[in-house]
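The chain below stands alone and is given as structure tokens, in the form predicted alone.
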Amino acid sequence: MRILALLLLISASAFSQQGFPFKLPKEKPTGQLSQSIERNYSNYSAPRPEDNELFTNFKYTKLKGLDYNNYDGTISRRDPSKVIFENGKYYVWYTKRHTPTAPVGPGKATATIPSADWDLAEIWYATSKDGFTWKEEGVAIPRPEKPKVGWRSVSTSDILKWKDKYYLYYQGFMQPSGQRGDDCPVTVSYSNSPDGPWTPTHRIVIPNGNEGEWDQYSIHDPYPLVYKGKIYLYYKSDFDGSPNLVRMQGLAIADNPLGPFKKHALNPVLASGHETTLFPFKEGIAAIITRDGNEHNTIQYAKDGVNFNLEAITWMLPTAAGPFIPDAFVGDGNGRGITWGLSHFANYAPWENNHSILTRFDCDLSLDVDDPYMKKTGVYMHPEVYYNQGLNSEQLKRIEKQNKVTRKRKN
């Protein structure tokens, strides 16, 4: 034991004296490493982000063809589905609200005035030849009559193609949003064509959790993929609420698009992220983690679709991303990744005109593309981007109070 300890000490000392290599090794060096260098080789697929297949920047482009009524808050489009390519064109489904006014909050909502941006909404769809200019085709899923699931609002849809049929999963609100943790179960409609007509099932696909469980009140953002011959439907739930809601992602699996879906025993499978955005990658599933949780602004990966590891840290991630995933419904264990999709901006206007707009994002999370412009880390933002994140009135008051205390002490 003494000889072994001495040899290890000599090896570590030799590495320390030599110093870390000038040429960054592609493989983890032998010898004693700091925890940070150890992470650089153990936590990521490559020590340089430029070589990391799951590192990317995101670029955004305004869409053409969609009207927002002069951005007065009466028309909103948000939460786009995955984009699919059928009949020689791209298809996307999304939440559309067209109401007399912008949202007014749950306390003032009526049968025609929305409480939130996604209240009193329907599922619409649009098509495009190039992914930049879109033609709105009309309503895909209207609100059903009361008391059926979704009579108050249907929103946040996503698409599945299974055995030449199409399935739209979406949230069905049965009360104005903002009450009791946004209780809005997931339901599903199906069709023989992406253009419809859609046949609603009028039943809940994924039940809420039992009392006291993390998803007892909400099952949000249904997101189906085909993986290993089964339907993997990821979803989000809001919970805790002390003082802010915690958002995590769960997984339910089925052999049939209409269920039954069985929740995974390890739920929640993702501890961070505001929406569910995933795609097949290599033999597993990758996830874009936006906004919420300790691991927000990351790309993660799970070889088994369940146990996710952090693979990349980035910025300006798309909100409620609906990527174009050519192999979303293949499930052959050879996921090729993504390069573009649609997302939304929810802060396009002041609160009195609150609404969301759809936008296009581009990236390089693909095994078949090598775009060096998407892999740069030295990205500089215009100063206005930073100034727009300025202090609010309460923070300015706090700083002024601190300044008064400092001046008094100096005097």
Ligand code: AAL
The other form holds:
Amino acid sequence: MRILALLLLISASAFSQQGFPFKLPKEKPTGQLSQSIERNYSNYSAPRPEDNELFTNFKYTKLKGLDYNNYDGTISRRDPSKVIFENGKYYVWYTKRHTPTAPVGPGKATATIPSADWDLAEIWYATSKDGFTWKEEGVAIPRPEKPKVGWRSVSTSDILKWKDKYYLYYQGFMQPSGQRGDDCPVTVSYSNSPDGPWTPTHRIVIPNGNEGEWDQYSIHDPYPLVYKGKIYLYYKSDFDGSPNLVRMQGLAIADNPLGPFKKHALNPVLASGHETTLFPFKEGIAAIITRDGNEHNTIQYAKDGVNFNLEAITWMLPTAAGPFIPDAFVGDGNGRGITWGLSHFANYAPWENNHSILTRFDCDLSLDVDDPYMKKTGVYMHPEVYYNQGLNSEQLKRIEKQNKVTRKRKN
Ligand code: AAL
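Please show me the structure of the same protein in the form predicted in complex with the ligand, now that we have looked at it in the form predicted alone.
Below: every chain and molecule of the assembly, starting with the one above.
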């Protein structure tokens, strides 16, 4: 009986005699743990962020070589593709808008004046020797004539290399963005060389969902990877119809780059995120989740490319990131991760000059790099960064109202 009691005591808590150990155990301690400690061991690949391969900070560097017309809003570059390395240099594709004015909203848009930052846009590309200085090479995908898919705008592209051919997937707008919503399907062009010429299919390759389905209006941010010998193309849709749209990501899988793509039965496979960035990691797929949903500002991982779990919480994540993924199209179940890429800063100027700029980001989400500067959890921000998130006039009014109530109560 006494032996049994002793055994029970030992199994109830491995550290009950001395309390939680001073040296953080590398493995989950046996015995009863608080929910937080339990989660720290069971939800994350390591109990310390420094050892968590999917935790990182992000560092940003201004790009050299791209001109923005004095940032007057007439030139915008945004939504970079993945970066690939071909012919001794890095390549990136992106949405470029070069219009007489900045966007004016759907009510005032015309055949030449854009409604949104990505309206009346084309897909351009640039190359670089070092990833910091970029040379704009020219247009890859111009807008086709009406009524072909993308006649109003082509935007938000991403690249796939498959059997020595190149495929650019992109959003094809048939109306100014914002007319009903940000509605479009996805189309594809292909080429024998990253320098083009590109042959448009003029076909919708990822169609909108049926009426009443979550992705009935928009297929955004097409993001192809090669995984398990197939093309895994992730995409976003915005839905729910409320002014605060819900954004989630789906997955469509194909054996052939021109389709047919079959939407996954478990769609949406990611409940959070916007312009989601994915890359092969170990035997699965990792995702950088920004902005939208309960799990924004996290990095997630799906061992099977479908069922994602939260692996790290971080901040200042790159918006619409297109990383350099050396093994994006290998699909051998041994993903090595990423260390840099391009992303964008939207709303770079006030509304009259509204446009976006491309930027470089660096990180350590790689199994082959160990950069301690990327693993710090306490990053210093100048107080001005906080004050820039100031209260608006409506909020100030609300506070004044509350003050009045409080003052009355005291009297
Ligand atoms: C971004 C992307 C898509 C949208 C628009 C341009 O947030 O999700 O590309 O259509 O904005």
